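Here we start with a single chain on its own, the form predicted alone, put down as structure tokens.
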Amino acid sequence: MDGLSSLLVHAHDVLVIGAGAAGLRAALEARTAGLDVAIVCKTLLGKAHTVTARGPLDARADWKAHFRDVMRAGRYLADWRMVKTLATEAEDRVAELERWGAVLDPTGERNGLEVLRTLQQHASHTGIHVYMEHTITRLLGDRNGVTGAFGIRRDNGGFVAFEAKAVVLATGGAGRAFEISSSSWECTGDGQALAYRLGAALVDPELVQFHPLGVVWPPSTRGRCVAGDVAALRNANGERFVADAPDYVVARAIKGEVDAGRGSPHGGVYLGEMEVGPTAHAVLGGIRVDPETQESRVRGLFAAGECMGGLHGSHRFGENELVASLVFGRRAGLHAGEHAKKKTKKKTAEREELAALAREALAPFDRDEGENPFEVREDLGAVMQAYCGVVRDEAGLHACIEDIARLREALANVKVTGTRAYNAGWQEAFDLESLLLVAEATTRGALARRESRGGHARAEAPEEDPELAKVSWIARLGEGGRMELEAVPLPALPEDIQAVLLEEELE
């Protein structure tokens, strides 16, 4: 038996993995070009992490002002070409969304839900195929080109293969690697891990945004970001300790109070009756893509949304989360469609390859005993929270790498029981595989970036290093399965773009 007795095979021109704002926008663009398009998602349509996004959509007419704000917020680690694309296309994407029926809230409180509702409604009559409650475990193909994806239906545990001419990854972030996180349960780094294993690179994986006002107590709302006056924060002595400042400055100040023994009982500080502290809010690094086409270095594999890197630098400008998904989702769908049109036929998946993937996926059921995947996941969260949080140091990062290696060994020996249908332990094991990979990339990148810049802070190097402002760190699969890290130069700023950055200072 090869485990494929219930295998379903679907074939489409373009496969979009992820049904948040970026995924839906990509699917719409490819479908508009007349292609056969499918979306596959881990949860139900309309339940993506996008619904939690808040804040206005930055779509100002003055693209130069928008460009300057993003570059400065990210402390010049962003790829200026992507930032210019965002700044020049944001207004059109938001106007388009409003033509499709969006009623955006100027306060931003419900904009994530409204963006997702509008895109979903607009897509509902276009003929896009939707596969809900599917976990994709591997991409098919090799580093020379993607040919589809392999995964599992969560409802019955059956295997499924997708054949596609082009694939768009829009799976969101990896915030669930941390114990305290505002990310929803789907944000387990799936897209980053899928791309990496096929041969794509991850850019600046060390860059993570920590929101300073995440609830640490009461537990019912743990990780949720709240609005509040940071000047009203108090330590355990009832003292105010920070004034209004960028989020990362406030987050570091809170950690300083906790480390000095002036924190609240559950590791935060007080905002009224609540205990709050830094919470992992967004990953800023991700899949490295071409700044024009969104294609990774694997032919036919594109990425958009939070699983994509290169746009934000070391701190995400607050009002870009949703609008960036629209801008780069459209671009990914456009170029994935163009790529698919050039290919004459989809490659049929080899049954032997699929059988091997099925056996690998079923291995946790075959062990007589083994590790509990939920305990491994809890351990990973504690390790990342302790060693790779808002302020990092060399000894802690080395300890983190050792612990991740230990947890990887535990993952190789996890045991699950029960049936395959809606088996939470089995699904946890798949999530863990992605989370451990992204956690390792984050930690190795943090070790290499020995400076403090924007949201990235190293205790031994509290200042920016001008030399490190010139490079991105690239993680990729090396010989023997080891993760390799390489510094690559950021693209040089042409004279006209340098002039844009200086414009305001000269006025």
Ligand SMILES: Cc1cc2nc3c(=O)[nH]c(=O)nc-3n(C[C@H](O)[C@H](O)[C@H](O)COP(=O)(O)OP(=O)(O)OC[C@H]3O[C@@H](n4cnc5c(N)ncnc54)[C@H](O)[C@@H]3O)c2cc1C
Second form
Amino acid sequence: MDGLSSLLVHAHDVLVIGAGAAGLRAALEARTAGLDVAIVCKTLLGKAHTVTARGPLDARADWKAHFRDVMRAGRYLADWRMVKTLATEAEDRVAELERWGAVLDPTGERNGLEVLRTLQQHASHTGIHVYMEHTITRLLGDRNGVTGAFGIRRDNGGFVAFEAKAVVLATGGAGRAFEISSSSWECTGDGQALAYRLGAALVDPELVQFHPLGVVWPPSTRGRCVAGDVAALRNANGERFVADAPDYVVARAIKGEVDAGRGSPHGGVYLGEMEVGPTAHAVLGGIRVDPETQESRVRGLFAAGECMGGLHGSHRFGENELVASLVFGRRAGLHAGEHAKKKTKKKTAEREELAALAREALAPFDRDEGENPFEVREDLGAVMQAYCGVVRDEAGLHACIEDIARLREALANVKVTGTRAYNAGWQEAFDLESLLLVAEATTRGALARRESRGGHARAEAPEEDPELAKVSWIARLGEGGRMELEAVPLPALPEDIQAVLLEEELE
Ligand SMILES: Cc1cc2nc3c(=O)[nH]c(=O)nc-3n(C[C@H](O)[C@H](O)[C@H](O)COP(=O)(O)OP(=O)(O)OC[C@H]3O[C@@H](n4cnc5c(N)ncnc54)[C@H](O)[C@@H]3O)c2cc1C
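I've shown you the form predicted alone. Could you give me the structure of the form predicted in complex with the ligand?
The next block holds the full complex; its first chain is the one shown before.
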């Protein structure tokens, strides 16, 4: 049986995968341009990870100051063209959101919720098709162009295919690759993996932001970020050990205390009664896109939001992700719409290809014996935490790559039981496929970036290497299915942009 008895096929001009701030903003833009737009999400509308974001949205009249702050915080690894776009368009996007009814809190409480609520409310009357509780597991097409997507309905386990002229990936981050993470369960790097498999590149996947104040104990709130005065942190001897500093400096200082045997019983330090330590907070690398159009190397495939790379460099400055999701979400929707308008017809999904994808997806049900996907996931989290965390070293990164290969073999042999409806083990297996891919790219990028820059630290190379400031590392699918890594030069800074950066030095 090919498993396609329950298959539903939908056709739309633009398919947006992800219903966080970036996906909703993209869908709105494409719909406003008159296109037939669909949005797909793993969970229910309104529950995307965006909802957890709190801080104020960074939007300033003085774009140059904003530009400088982002470039400087990312230690000049960001693509300046994207940073300029962010800095010059942020104010408009926030003003627009307020016109649509958003009441943003300047002190930063619950702004993620307000952004999401406003976008949803605004979108709800526009005729965007919404498919909730759908997990996209593959993109259709090839490296020359995307033609749609294939996935699974979580509620009944049925298969679904989308035919589309353009696809926008807005699937969020991949923080769940780490044992301790502040990201929602949906942040499993699916967009990065979907794009990579079709032929798109991932840029600087090694760049991950670790928030220093993640709860380590009690376990009920493990990973959650807390607000607090870092100067009040104490080690096991009751000593203060760090002053106010960028997140990554504090995160490294905490790791230093733990490694020196001065940590708390569960591997953190004390913030009052709580035990806290670094938690994987955001991925800064991601799908490589054209800085103007948000299109990846694959024609018709666009990306925005946390799954996109190139914007932040090696550290995310302040509250820039929510606003970046609006800026680049809008751009992705705009250009996806333009692309779709130029295409006269959609490609029909091939039945044999869908049947093969369905058979592959159902394989874990057919095994008499096999690995438990939850255990594989736990193992991956521990491996990434141990070897690819706040400070990385050569031997650990090699061990990490070996472990990831071992876990990939385990994934090829996972077994799931029960029915297909709301089958958590089955869904876990799909998440794992993406997580393992992102984990490998992160590790290989970390090996290649033999320097310490912003949030990325290598034990054997504690300083910045000026030569490595000139390149991004690109991961892509190579011959024989191997991951290839290549250094590509960052775009040169034109004179007027250099002058903007220089103003900072003079001030
Ligand atoms: C605790 C915390 C606090 C934060 N606070 C701030 C802050 O104050 N300010 C700020 O700017 N940023 C903050 N961030 C970062 C910010 O919240 C995120 O980077 C941003 O919300 C990401 O938005 P997004 O639209 O890219 O993705 P998300 O909001 O993560 O949405 C992803 C969407 O994709 C869908 N999806 C994923 N995979 C699939 C698939 N395979 N098939 C179908 N759908 C899929 C999901 O269901 C979801 O709808 C914070 C992050 C954390 C963890």
